[in-house]
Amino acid sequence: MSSTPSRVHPAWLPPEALAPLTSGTAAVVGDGPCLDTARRELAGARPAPAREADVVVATGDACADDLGLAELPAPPPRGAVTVRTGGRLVVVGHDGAAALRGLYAAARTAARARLAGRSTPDGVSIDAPEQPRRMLDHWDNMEVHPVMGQVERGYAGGSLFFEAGRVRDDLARVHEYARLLASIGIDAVAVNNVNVHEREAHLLTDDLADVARLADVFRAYGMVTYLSVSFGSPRLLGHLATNDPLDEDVRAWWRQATDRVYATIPDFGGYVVKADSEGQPGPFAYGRTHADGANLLAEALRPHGGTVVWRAFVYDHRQDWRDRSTDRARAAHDHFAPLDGRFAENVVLQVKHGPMDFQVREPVSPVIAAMPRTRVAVELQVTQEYTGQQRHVAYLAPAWREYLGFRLDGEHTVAQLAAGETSPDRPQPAGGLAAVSNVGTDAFWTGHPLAQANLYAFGRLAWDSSLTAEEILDEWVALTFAGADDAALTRIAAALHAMMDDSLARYEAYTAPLGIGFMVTPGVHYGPSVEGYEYSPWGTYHFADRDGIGVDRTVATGTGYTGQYPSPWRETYESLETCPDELLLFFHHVPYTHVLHSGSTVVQHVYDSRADAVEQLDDVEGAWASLADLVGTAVPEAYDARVRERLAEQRRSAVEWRDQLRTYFHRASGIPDATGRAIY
């Protein structure tokens, strides 16, 4: 049986998606592209007058009365209203982006109760997103580069935007895509990678043209349209002797070339940078400070509307690993944090949800609670970097919810500070949050089928990070299996639970343990390599030695990176006896016979977890085997092909990460397993 199937899945949009939208009469009240994309819709039923079709889509100018409405409330910024009575739906948006997104939403709510065994009761409800700016950026080169291939740290194929150094001709493909994002509420997108190599950097200027046929695209579908671009593009581009950004002639070079942008691109968003850092040129080069990058292109985005981006992944990767006072998780803090108040207005610092770089179990960054007068997002990584890379099943909505629910500040939590959702005596200007895309040409999207609904669940979390990942899941399994029956929709649910409700935290138990992070192949950061990195200028170590293990970054002993943290973080970090286990190694280096929390010494705590999570794979695969009789109808033929060749090889995975850790642990410490499992 082939595992490719005969063409694109639709993942959680089907035409049985909205087919309750169109069983009947519809209009579509209004004009504008995103209007024109509702249209499309709702093809499929007949159409009526406004006052009496079945579903209605409209824009906020709209009156109650012509809508066939007693009365209607106003549509709140960027959301919609939706009223549902006699058997009518109406869906009245903002604007035609948030009607847009208003369509989409009520499908979920239809085939959300669907699943629960429910009809959708008549009344009103109100709906606007909580993060202001739900930001994709896509790692996309235009070219195939020789390391990463054509998406950096991608695992679903090439580019949907690009192929043969330039844009696509047929983007087709891209318009479903964006018929996805709009159906979980994202408003903008960034098209190729924050690492811009040459090729990449004529996006700004020689390719602007094919630039605005993606933004065509996705204006259609109620989002804008950013570039990452190189700091070192009036050098390069402009062939000016510097990239200064207090000279002059930089300046100008900045302002000509975004006007130029805007002329071709009128509602472009603006630019993401990534600077001094990986390589990337930056201002640091000419004894300037990030704030002043950043400004620069501020100032020429600023008569436009746009917003620059400016991501704080700054860090040294050519440290001395012999040098145990420099910290990699201090860099963001100490680069950023002292410059709070002096990034101009349309500047967004976005900073990486913990403070190394998206591992399995990481703290929350300090820096999105240390810059209350700076507009902070906070990133995540949905493109499975370092848990699993869409090989291995690993739902990421848990920890996304975790963190988005911390209260950093002890007040508020991180979404809220994101959001500037705060106190009026710390008035947090608005970041939003972004994610880095995991899609690609694969004809399942995301490599991996069960990958989608990390896609999904980013969407849904940044319009309102209260959803429970489990209620998430229910949405994406009901909208992805629209077309089962009932039976079958109940029975795929259930299957799915067991297999990704606690996914991540089985991936976790057999990779690397209590926060210590990475132990994986250099490079390629897939499959275990417990020194891999260890004595590499990334900073990237767990001094593992005859001892103990974990990095000291105490204020008392060590990096003094707890000291970052604000109360009661800080002496919650600070202390071996309130540090959580799942922490530890993060925060401190303690002997193997440590006792945890759990009762449990870090030692065994290894070799059980470990072998524990080996044997639970017997439960996912088998949940997936359950499903069996459903292959053909419910479940199509090469979907379930792929998700078990993706099974076999995390089994294949997880037990070489059992053996590689339990045997590590052992030869480090001298100490057996209690339980005399074996080690090699």
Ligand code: GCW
The other form holds:
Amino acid sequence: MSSTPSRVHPAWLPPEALAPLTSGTAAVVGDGPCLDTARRELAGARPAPAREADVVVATGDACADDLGLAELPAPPPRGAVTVRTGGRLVVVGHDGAAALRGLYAAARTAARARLAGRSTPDGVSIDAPEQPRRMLDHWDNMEVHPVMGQVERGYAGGSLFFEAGRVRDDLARVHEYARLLASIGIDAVAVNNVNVHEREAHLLTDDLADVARLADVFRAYGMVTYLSVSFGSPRLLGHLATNDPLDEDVRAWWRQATDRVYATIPDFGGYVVKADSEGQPGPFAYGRTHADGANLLAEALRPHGGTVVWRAFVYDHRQDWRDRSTDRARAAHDHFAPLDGRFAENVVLQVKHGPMDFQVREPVSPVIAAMPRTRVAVELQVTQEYTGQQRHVAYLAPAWREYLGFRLDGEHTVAQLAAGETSPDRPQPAGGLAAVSNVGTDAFWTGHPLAQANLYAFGRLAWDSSLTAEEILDEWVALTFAGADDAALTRIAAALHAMMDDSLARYEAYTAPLGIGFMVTPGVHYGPSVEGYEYSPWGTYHFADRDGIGVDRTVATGTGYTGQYPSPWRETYESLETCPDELLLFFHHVPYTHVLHSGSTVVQHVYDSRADAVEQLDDVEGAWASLADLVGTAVPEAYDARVRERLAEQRRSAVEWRDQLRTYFHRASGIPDATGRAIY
Ligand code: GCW
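Switching from the form predicted on its own: structure of the form predicted in complex with the ligand?
Next comes the full complex, this chain leading.
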């Protein structure tokens, strides 16, 4: 039995989104998998010579005259030049992939212009991605695991790639997915979970022909394919006695395995590795460093132009909560910063955006600015592990924008550090952006239909982090509902802005106060459990007791984590005076009566924000209900049904969060809610 549903929602590329490009004549100049894809996209248009066609797609080697243009600027690396003149549209990409992305960009421009009620003016635009690497990681397993399901931290059904222990025979859905990703500029995809179990370890060797089938699909949309591999492969797959990165036999095994991969998939991207992390094997067992480990794989990949993506998510997950000197937030910097300059050129060190683990609110990881001689990539989590699991509306773009715009070394933004665009006195090689995908076999791709916007936004921010979250939402709405008439489209956009613009802030307000994370049900990470992780070995404590709450991470009296930041942040976070309210309890342990910059006390803030956030859900539900007359036309019935089902669960869960947190902190502190609201 296949778990692939027969009717799949087209996400942000319904036929109407491309219609403005296929209503007249079209020509695609050149050959190659991506230009063939462009040809298929324009199949609805009438063919015409490139000199005259209304829509033309070509690559940089085409000459202006042949395209019917007087002149043509050279397309930038990875990007495209788009010329609009006299009703014609000519897209010229640096290569086929860039040309295809340029074609989708033209559809987006048309959709946005329509929503804004204007036409797209004639002119030349030159567009290239800000991040040179824009990758999606999939935590997909080949088999279904009893607790996690098939996709680890997946909230949208099974894997698009694997079924019953192998790569699917029918990859039609993967084509659809690749198309969506190409349209938002993604250029690399890792297809399996970073926790590499025994079955998935064999993708590297025994299943290469099947991996090649996936790579064929992604290639046609301008993406390279990566595999997550186990550092333990030489022993597990090669039956060697060791995985020691400095052992000659181990090095030879990786070289040979990698040569075979490239013999099968010549443009293979490389390996993603989670080593010495949450039980995965790594170099520590042999007394070696993570540079030794990463360079071992880099050496095998280098002759083929491949890349090692080495994750920095290394910490002690067997901690004792009584040990106040070990601080998980410090771990990545402690392990990796001293290794700066020791990684091979084809190693990318992938760092989670925050020092802990994708919580609703975390400061930016100091590692991102600590390794100027290393290609650092920043990892975001599109899948909503700690942000409502695609049952709650939580539009993540506003937070990502804040992270990417954060001036971590006082001067350069996180986006600049990742892109390797820094000043001559502080060169930093490029690592790019990566994110954990949120899709699955669900008919809406993402469980909550509105969670599609998060995937969309990741690609767009990797392309251009100066876009605002609202602009990105406009684009996504205009494309997704391209089939709606003008009046309906305007109403849908207004309703979705009302529901989504502040949705993450609202989610934060009923779940995670003042920078405290992990008050979730252990294992599944959904729903409140204030002490769920408090006495566990995972290092995620908030230290709430009858007197106060928070983690003292100061240099003066705490774990010293604030000292890992460059100025001005080390001083800003160290001081109670200047530490921002929203991160107060991440950096400081304070009494419940501590007065915030907002004027409220810590405990009253906990009471108020939870109650207010739940009240706001009336408006969220009301905004969706205001579209009721469009259901069956602009809004498909199944879409509406799914959104309403998720809104009901969001309310149930939000009330549970509100009541559990208010009750817990009332009991712990003995301080009543000043407003007299009921405490359960
Ligand atoms: O937050 C943790 C998740 C794990 C995940 C890990 C990681 C893939 O709970 O499920 O494992 O992060 O990022 O490696």
